[in-house]
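Given next, in structure tokens, is a single chain: the form predicted on its own.
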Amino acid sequence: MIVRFGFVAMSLQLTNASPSKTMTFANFSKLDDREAGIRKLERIAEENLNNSLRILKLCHASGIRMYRFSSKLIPLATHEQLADWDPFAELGEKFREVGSYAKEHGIRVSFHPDHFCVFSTPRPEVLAKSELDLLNHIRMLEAMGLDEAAKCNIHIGGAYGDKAVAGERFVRQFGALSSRFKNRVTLENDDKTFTVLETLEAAERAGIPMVLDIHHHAVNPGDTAENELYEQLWPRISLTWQKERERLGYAQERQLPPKIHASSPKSDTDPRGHADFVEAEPLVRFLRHAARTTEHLDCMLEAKSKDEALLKLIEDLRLLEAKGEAVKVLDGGSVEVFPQV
């Protein structure tokens, strides 16, 4: 099994490369001309893009061929006293150039909207919000010019008093959007409410792509045994994945791999939080059982050491494979493991 690895938004290699600079709405508010304010937001913000373009560049350097990009690339773009304005009127071409540099390349990327937009609410105005704040999302990789591959990948939400409730509720209320959210969205399980049978089911109804977080599920993993995720549920979610080929009209596994995230526990008394780095032998032990029946998979690091931890890892593999065990490196950002027999 092919395997590429990815991190999230920002590089530690770089220096003054942050995808986040932003501006808070008090500071907006104190300026006295609106519109220079305006002008100012959409500079930002394409330091913002600039900075998102040398990280992809890095990548492609690197071998790296999996990004995920900082969900704050326009500063205020979905707050309410801003709804008249459109920055991508004026930053079109500067997205255009990043989504082009990410196809030429063959550099998968997405997006990972924050916590709060949540499909599961019962609140008719955060569920608004939510609305909104994928919108944002899809707009920025239509701007790009990426096709519905690049997703935006989100939770079921919170229980709300009522776990089965607010699963349907999702599913009915993700289920309610058009073509243009849904078939941008993939649904992870999390690591405190919603298992990985829970996720995988309301992925299934939704007729949506499912990511694994095989962290969260080691913390969160419900009645799910451990020879249950490999042999019964990781075959359904890969058949997620195959669906979305077949729609999106994909003929093999590697034009649109199954795609995972991994970290290691902070510590032991923060088993939730995300370490700086992330542990070889337990991800691999993961991907040999995942390699039985998957040809191709896309790894997400969510690491504290964004690309450190990548770089770590690859060199821990390579660790690995001089003694013999079941991975080869290919290069600095991809790695054949063999299947566990």
Second form
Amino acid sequence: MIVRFGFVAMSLQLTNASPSKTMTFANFSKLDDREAGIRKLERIAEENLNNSLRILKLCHASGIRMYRFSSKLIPLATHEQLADWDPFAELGEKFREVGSYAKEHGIRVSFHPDHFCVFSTPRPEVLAKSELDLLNHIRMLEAMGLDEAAKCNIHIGGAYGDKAVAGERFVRQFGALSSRFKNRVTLENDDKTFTVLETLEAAERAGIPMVLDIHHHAVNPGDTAENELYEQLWPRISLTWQKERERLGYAQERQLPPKIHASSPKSDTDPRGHADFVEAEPLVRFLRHAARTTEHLDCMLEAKSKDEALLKLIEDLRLLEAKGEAVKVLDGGSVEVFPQV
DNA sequence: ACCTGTCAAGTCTGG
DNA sequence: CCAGACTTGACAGGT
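Please show me the structure of the same protein in the form predicted in complex with the DNA, now that we have looked at it in the form predicted on its own.
And the full complex, kicking off with our chain again.
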């Protein structure tokens, strides 16, 4: 199995390269000239896009072919007081430049709208804002000129006292959206509420692929035993990706491989928190099991040390390789993992 | 230069 | 019913 690794949002190797610079609404409101304020928002967004491009160039130079953009590329993008502002009119060219670079160099990119995007909510106004937030992320991918392999990863949301009902509501409310949404979304298990099994059931019913977060699973496993995850759930998760490839017309697994998230617990007292780096051994254990049924897999690292965590993981995998473990480092961003027998 | 409170947004918990 | 926690990077205002 070929595994490609990626990282999230910012690079610690580059200096002054934040892709998430922002301006608060309070600050925007202080400006006398609203038009000048909007131009400033656009300048900040342009800088964020330039820095995203610098990061993609670093990825390419390092052999990394997976990256998640910051959700904060356009400050105040969906603020209701700025509903008349169309940032894409001014920024379209820059978005296209970023997307073209990713496409030309084979870097799989994504977004992860944050926890304000909740399709399980019972509140209509929250649902409407969630839809707008997701649409904004989809528009960014469209403006980049990327096809539907580039997706937005979301969670189910809150439980509101009844997880089964909330899960139903997610399926119903998300299902009411058009294919423009459905074709751009993946669904991830979370660390507190919806387990792998519950998320998988929702993903299957909504007809969208599931992203497995193995750290979230470790802290929120529900009744699922480790071998059950390997034996029963991973093949089902894999199938959600196969169905997605069939739906969108991708013939090969490598054109849209299943995606997982990996991170390590921050500490014993804060096991849900993300550590600076990612431990190699538990990850390899999972990968070797997945390798029995999967040929291509993409693994997003969610570590505080971002791209440096990826560098360190590759180094640690080299050490395992030298010890004769079932991994072979291919380059700075990918490894081959041999199946558990 | 460094530290602290705040930020547009949602949900959950505890008082 | 309301305040605070949760979580994250960055800004703004203070020292």
